[in-house]
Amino acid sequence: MTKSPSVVWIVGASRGIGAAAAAAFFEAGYAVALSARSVDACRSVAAGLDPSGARVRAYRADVADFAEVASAASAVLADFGRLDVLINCAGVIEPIARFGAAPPDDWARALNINLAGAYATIHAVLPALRASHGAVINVSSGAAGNPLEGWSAYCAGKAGLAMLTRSIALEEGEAGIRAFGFRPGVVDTEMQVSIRASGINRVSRLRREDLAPPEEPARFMVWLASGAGDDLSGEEIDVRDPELRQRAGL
């Protein structure tokens, strides 16, 4: 009898690190669920990996809408029957503005996406992750521990996400769930286009040729999901850490 593949749900998979992670997990033998606000973009990623749709499927899920997240989670579990890895990759950098100039509604929306959205997805699939002794990978940032001018919403959201990761590891570790805060470094994505255009802090002045390709953090996440890094559950893990890079084979 053929064993069914492990299943990963990548939230925020329409482009950038999420899309690269979809390819990396597919190549590693996983069945892959992709979601984002733009379901058409996710469908394009899915079709590029698996035109048959047997092992890769796309779903619409705006993480700022709890009901929509719950509906997507139900569809993923109905289609694949299980969930082994959840990757929270959805995020926004805007508003990029100094504290006094950031519109309060935009500031709150950023936290809703970057922090509450991750809570919503974890909450929606918690029973499935308990059943599989699964893993949660929250895509974090160095901004979780270091403030940057113009990024108060993003920094606050990622700092909260780091504590959410620790809380999941604390509360659900006995159920076999591992939770990781994953810092992918400065990666060549569309978010970096907005950052460079702002010119507001030192990150905006990095040259594009100095940015890492999204495939590198994607491979690292496959390693984390494999169980080889389970001793790191609850921690913030930086892809640039030399010891961890060696462990992950990068």
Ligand code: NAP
Second form
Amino acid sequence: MTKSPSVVWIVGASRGIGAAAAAAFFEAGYAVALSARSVDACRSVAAGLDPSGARVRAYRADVADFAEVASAASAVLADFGRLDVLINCAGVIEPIARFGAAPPDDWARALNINLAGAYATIHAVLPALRASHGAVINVSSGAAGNPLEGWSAYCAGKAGLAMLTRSIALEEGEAGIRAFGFRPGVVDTEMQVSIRASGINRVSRLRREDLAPPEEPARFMVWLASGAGDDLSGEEIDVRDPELRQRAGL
Ligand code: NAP
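Would you generate the structure of this protein in the form predicted together with this ligand, following the form predicted on its own above?
To see the whole picture, the full complex is given below, headed by that same chain.
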């Protein structure tokens, strides 16, 4: 009997690092569920990988909407029957503004996406992850540990996400769930286009040619999901760590 493939749900996979992760996990043999607000872009990514739709499917979910996340989670589990890896890659950099100038509603909305959104997806699939002894990868950032001018909402959200990662590892480790905070480096995506346009801090002044391609963090996440890095559960893991790069074969 052929073994059914492991299943990954990549949240925030319409473009950028999430879309590259979809390709890397597909190539590694996973069945891939991908979601974002722009479901048409997710469908294009899915069709580019697996036109048959047998092993890659697209779903719409705004992570700031708990009901939408719950219904996408139900659809993923109904379609694939299990979940082995959840990747929380959805994120926004806006509002880019110094503390006093950031509109309060925009500030709170960023936290709803970057932090509460990850809570929502984990909560929605927790029984499935317990059943599979699965893994959660929360896509973090150096901003989780260092304040940067104009990014107070982003930094606070990623710092909170790091604590969410530790909390999941603490509470669900006995159930066999591993949780990782993953810092992907400075990556050439649309988010970095907005960052460069702002000119607000040192990251915004990096040259595009100095950014890493999204395929690099994508490959690292496949390694992280494989079980080979399980000793790192609960930690913030930086793709630029030389020792870890060697372990991951980068
Ligand atoms: P990106 O190209 O802007 O992609 C962001 C992804 O998040 C898109 O798929 C977007 O899809 C999705 N998303 C945003 N808001 C969402 C919402 N409310 N609900 C569902 N999906 C949502 O950015 P990226 O660089 O690939 O970033 C991916 C992750 O890496 C983010 O968490 C980011 O903070 C993190 N990160 C990036 C860098 C970097 O240098 N690029 C560095 C450190 C960390 P829709 O707009 O269609 O919803």
